[in-house]
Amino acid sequence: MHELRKTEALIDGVWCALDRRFAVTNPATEDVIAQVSDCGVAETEQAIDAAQRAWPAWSALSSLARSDVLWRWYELVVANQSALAQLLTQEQGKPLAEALGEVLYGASYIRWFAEEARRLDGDVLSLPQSDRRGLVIRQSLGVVAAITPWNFPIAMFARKVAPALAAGCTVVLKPAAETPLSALAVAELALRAGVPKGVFNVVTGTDAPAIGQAMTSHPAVKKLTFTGSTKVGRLLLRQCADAIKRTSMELGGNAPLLVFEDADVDLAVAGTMAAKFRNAGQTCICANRILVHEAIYPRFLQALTRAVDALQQGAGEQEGVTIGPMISAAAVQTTHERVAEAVTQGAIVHRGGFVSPLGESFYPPTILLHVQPSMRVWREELFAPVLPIMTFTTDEQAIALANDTEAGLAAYVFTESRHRCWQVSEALQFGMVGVNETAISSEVIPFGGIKASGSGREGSKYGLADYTELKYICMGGLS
């Protein structure tokens, strides 16, 4: 693992040490595990300039050559999966089994886009004139700036960088300051795989607004891809507007999970547990609001309570732990304040809802009952292991409650009715809907949302297209 532990920025193929450093801590123990180079505007601009210089040669490579590099990168990530998972758990906190799952999930994107790199096909158009032929080709955008979050530092990295490189773009990545080590380790493997200098750059730093501004204002950057809060996404979109930069935004979620009266209760509870408590509830597609038909509510709550009571919370490295800490003590404080506010407004804490004795970054799995739509625990994304539950009586009521949010990322439906599967899925205003399933994400699907949850798609053939420009070529004089 130590050979993958990098603490410097990667600019133009060189690990750049800076006198300015920032601390990376283990959220479970609050121990400092690394001091990392703290980049600013100057380093970001150097990285963008390096990416611009590297772009012509990288984009001119054959799709097969780029595919081969990505394949070698994928194989190195898989070969080092154990070391990467340990590093991820140390800086992010999630249980080791979850960390290993994330490493392989991230690797799946590198493999997928290694394959898709060879499928950047175009079209021949049937033009109305007999002496002309129309061609449509895809070309790489150029330099891509990518900003990734701390909750899935390897998966979100791979989901952005792999398609960009496959399309012939070059990349400057800004990972979250809370979790830079995972990104730097995977970047080291990219160098070993043969990614040329300047094609992939990583700037680490704590001044996110300044780095983001440098990315959005630099004329060489042709696209910005961002995963994070809707608030920050709006700011970045405004900054990109003047230069009309291409953007893709994967922003906040507030996913509803609807359990109808004909649902398989055990399946619905298992899906709820997987969708809510993975990564301590710090997932953009977490089931954030549970809507249960009143006819099966008692059975559902009983089964859910048993499942929550069986969770084992602790440091991610400990054997048997199924839920780790939150990312920071500040996140715990915000969560507890939100729960306490809901209680003052009439909610009842059924499980959890207290400050954990395990440490300042731990918050226990919490179930809230008697929740009302006006409460912030219902209206706003929690990003915490807190589960608000409401009941409903009709399909129309459930759909209306589910759609009553500015977010539109993911939603989940549990029902045994084929008619209801289609009717409800089509009525829900979300970019992704899981029916009798909450593990909906993979490299082959177009991940993304609507409304205030963003624009663009990641993964799948649609995700690759987001890193290309369409060019039409008219060939005349052919008679």
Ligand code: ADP
Given for the second form:
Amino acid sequence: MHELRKTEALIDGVWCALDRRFAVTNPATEDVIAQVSDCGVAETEQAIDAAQRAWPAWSALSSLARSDVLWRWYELVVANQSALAQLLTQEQGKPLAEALGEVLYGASYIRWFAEEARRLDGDVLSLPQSDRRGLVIRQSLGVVAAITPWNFPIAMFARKVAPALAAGCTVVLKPAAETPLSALAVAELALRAGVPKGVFNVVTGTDAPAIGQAMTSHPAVKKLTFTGSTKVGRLLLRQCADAIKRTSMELGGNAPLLVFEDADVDLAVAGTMAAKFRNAGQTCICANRILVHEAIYPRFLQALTRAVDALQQGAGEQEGVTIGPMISAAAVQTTHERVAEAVTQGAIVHRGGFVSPLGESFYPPTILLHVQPSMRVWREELFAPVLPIMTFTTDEQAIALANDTEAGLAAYVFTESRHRCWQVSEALQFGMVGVNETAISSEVIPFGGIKASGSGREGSKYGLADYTELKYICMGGLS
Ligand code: ADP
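Mind sharing the form predicted in complex with the ligand? What's above is the form predicted on its own.
Now the complete complex, all chains and molecules, led by this one.
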């Protein structure tokens, strides 16, 4: 465990200790658990230069050789799952069982792209002219910059770094300053797996705008892949525009969850609980707006209330805890302000809605009734364990309310009608739709959104293409 606890930046295969440090805290206890190197522009540029130097040799390796390195990395992550999960819970707060789930979920992307690395195939085209042939090959982009958030510190970076390395790119990653330790630990395992120096660099730091600027202004960086807020995504897209850098943006969601009158109530409640309270409501595909048909509402609310009352909140390390703290006291404050504002506008607090006695970073599971579409708790992504509920009477009304958002990441539908499954799934303007299921993600599926939720897809057979350029070669003189 201790040897995986790294607190330095990883640049050109070397752990770089800086005098400038920043504190990482355990959100459940507010204890400082590490002091980490606080990198700025100079270190980011060094890392990009190292990645640029490492790129020719890494991209020239056979895809089999790159795949083998990724396989070893995957095996090491799995072998160290328990130590990684503990580190993750300490810095992020989620219950240990969820942390373990995230480690294995992250590992599944490394494994998937170890497999996909071997399928970087192209095409042979039959051209209109008989004396020539067309070839299409896929080539790696070069240096990829990756910026990741604190809610899934391991999974979010595995989803980016694994396909980038599989494609033959080299990477400079900036993890969120709240949760750098698990990323550094997985980076240490990458070194042990044989990822050559400079191929994967990790720049830890608190001055995110400066690091982001250094990444987007460096000519060697060919692509930026970002997971985080829509606000920062917009800013980074603008920064990438001048040099026309490739981007993948996995931005905020505002997922609706629709419960129709013919839904299986138990299934809908179980799905709502999983989609809302996992990671204390801090996931981009969390159900953010619950729409329930009037006819089923009393039964749904009764069963949901029972399930919410059964949640056990506490520090993630504690036995039996099913919901941890939020990431910080500031996040709790913002959440409470939004809930209080909704109440002044007519919402009713059915459960929760107070600052928890467990500590400043805890917010209780909260159910809000009588919510209106104009309220911020409905319009904006909450990223909190708060469930706003509205009722509807017709399918058209439910679909219109669900689509009335700039976000387009995930949506969920509960119905027993085959017809409605299709009709509603196709009408929802979201990149991913879960029908009678909210645990929709895995390495096999194309994860990503439309509208203001971003562009690009992570995982699946489409995920590798985001890290390659297509090149057409015309071979003539064949007559
Ligand atoms: P969240 O609300 O989840 O923290 P952010 O978009 O603020 O979402 O953060 C996601 C990631 O983006 C983090 O690694 C954060 O440090 C980084 N970040 C925040 N602001 C900027 C910026 N101006 N430029 C580059 N990265 C940034």
